[in-house]
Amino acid sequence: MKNYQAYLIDLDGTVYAGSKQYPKAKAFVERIQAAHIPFKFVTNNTTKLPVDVVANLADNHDIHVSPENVYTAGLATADFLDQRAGKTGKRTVYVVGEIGLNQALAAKGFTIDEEHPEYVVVGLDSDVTYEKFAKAILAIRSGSTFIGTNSDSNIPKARGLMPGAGALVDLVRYATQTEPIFVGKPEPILLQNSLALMGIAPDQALMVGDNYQTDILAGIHAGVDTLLTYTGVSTPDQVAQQAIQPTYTVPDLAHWDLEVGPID
């Protein structure tokens, strides 16, 4: 096994499931911290800012990290649109999403335009309404660029697999007959930006996640080795059908040793 110089770690389904604690994942993170290995939580969750993610980890899961250890699809979307707009591009958006996404975009100088935005950004929004969808759809049909934060169909919560951002994006896609530009996993942007922030080459990192269709494919697309833990979305039967297999699979993160890899 490689001596990995950094870890990229998913949250929902990997480190916890909503309010449900994963003690074995907590111990895994603590082993990484004790070994002084750089890591980032790379999450498709756009509803929170890094400081909120840190508070949730500490208060509800007894996992203690800093905001620098968190990179969200909300931040990645804001960084992507910031690069796309450049110095002279229009910085107007209409957002179907929550505070984490809105604040990330505002921090990059984007303002809300409900009628003729340059971009329509659709992410997870637990308070979404028909009117929010209508405004997004009308804007896209009038020429706004359609951005999806991520394509997650479901997210693991204590109640079960709840609708993810991808489910909302698909409604807008169907109503507009327009394909979105995706930013979050399984696209490689989230991982590439995280590795750049840490100064780590892709072949020196390991992506850890529970969802083949997002976490593992993101690693594959970014040229990063992958570790799938069967604690969330994907099942062994589903993964067995995939043409490209994860580099490693484990029942849970207690079965991963930082020096030797998978263990019984």
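Residue numbers count along the first chain shown, from 1. The shown structure was predicted, so the numbers you read here are calculated from the model rather than taken from an experiment. Basically, rigid core = biggest C-alpha set you can superpose within 1.5 Å across the two forms. First, how it differs from the form predicted in complex with a further copy of the same chain.
F182 is not among the residues whose C-alpha shifts by 2 Å or more between the two forms once the rigid core is aligned; its shift stays under 2 Å. Taking 2 Å as the criterion, G164 counts as shifted between the two forms: its C-alpha moves by at least this amount when the rigid core is aligned. Once both forms are overlaid on the rigid core, the distance between the two CA positions of A136 between the two forms is 2 angstroms or more.
Same protein, different state: after the form predicted alone, show the form predicted in complex with a further copy of the same chain.
Lone chain follows.
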């Protein structure tokens, strides 16, 4: 096994499950911290700020990290558009989304234009309305570039599987007949940007997650080795059917040794 120089780690299903603690995952994070290995939690969440993610980990899971250890799809979307706009491009945007997305875009100098924005960004928004969808659709039909933060169909909540960002994006796709550019996992952008921020090459990092369709595919797309932990969405039967296998699989993160790899 390689001696990985950095870890990219999914959150829900990997480090915890909603409000349920995963003590083995907590111990895994603490082993990485004790070994002084750089790591980032990479999450498709766009509704929270990194400080909120940190607070949730501390308050509900007794896992203590800093905001620099968190990279959300909200931040990744802002960084992606920042790179795309460059030094001369227009920085106007219309956003269907919440604070984690809005604040990240504002921090990169993007301002709101409700009628003729350069970009329309659609993410999870629990205050979405017909009017917000209409503005997004009219702008895209007038030539704005259509960005989807991520394609997740659902987000798990206590009430059940609620509509995810991908469902909101899909309404806009259907009404514009335009395919969005997606930023979140399984696209590679979230991982690529995280590694660039840490100064680590893709072949020196390991992506850890519970969901083949998002975490593992993102790793494959980014050229990053992958570790699938069977503590969330994906099952061994589902994974067995995939053409490209994860680099490693473990029943839980107690079965991963930082120096040895998977252990019994």
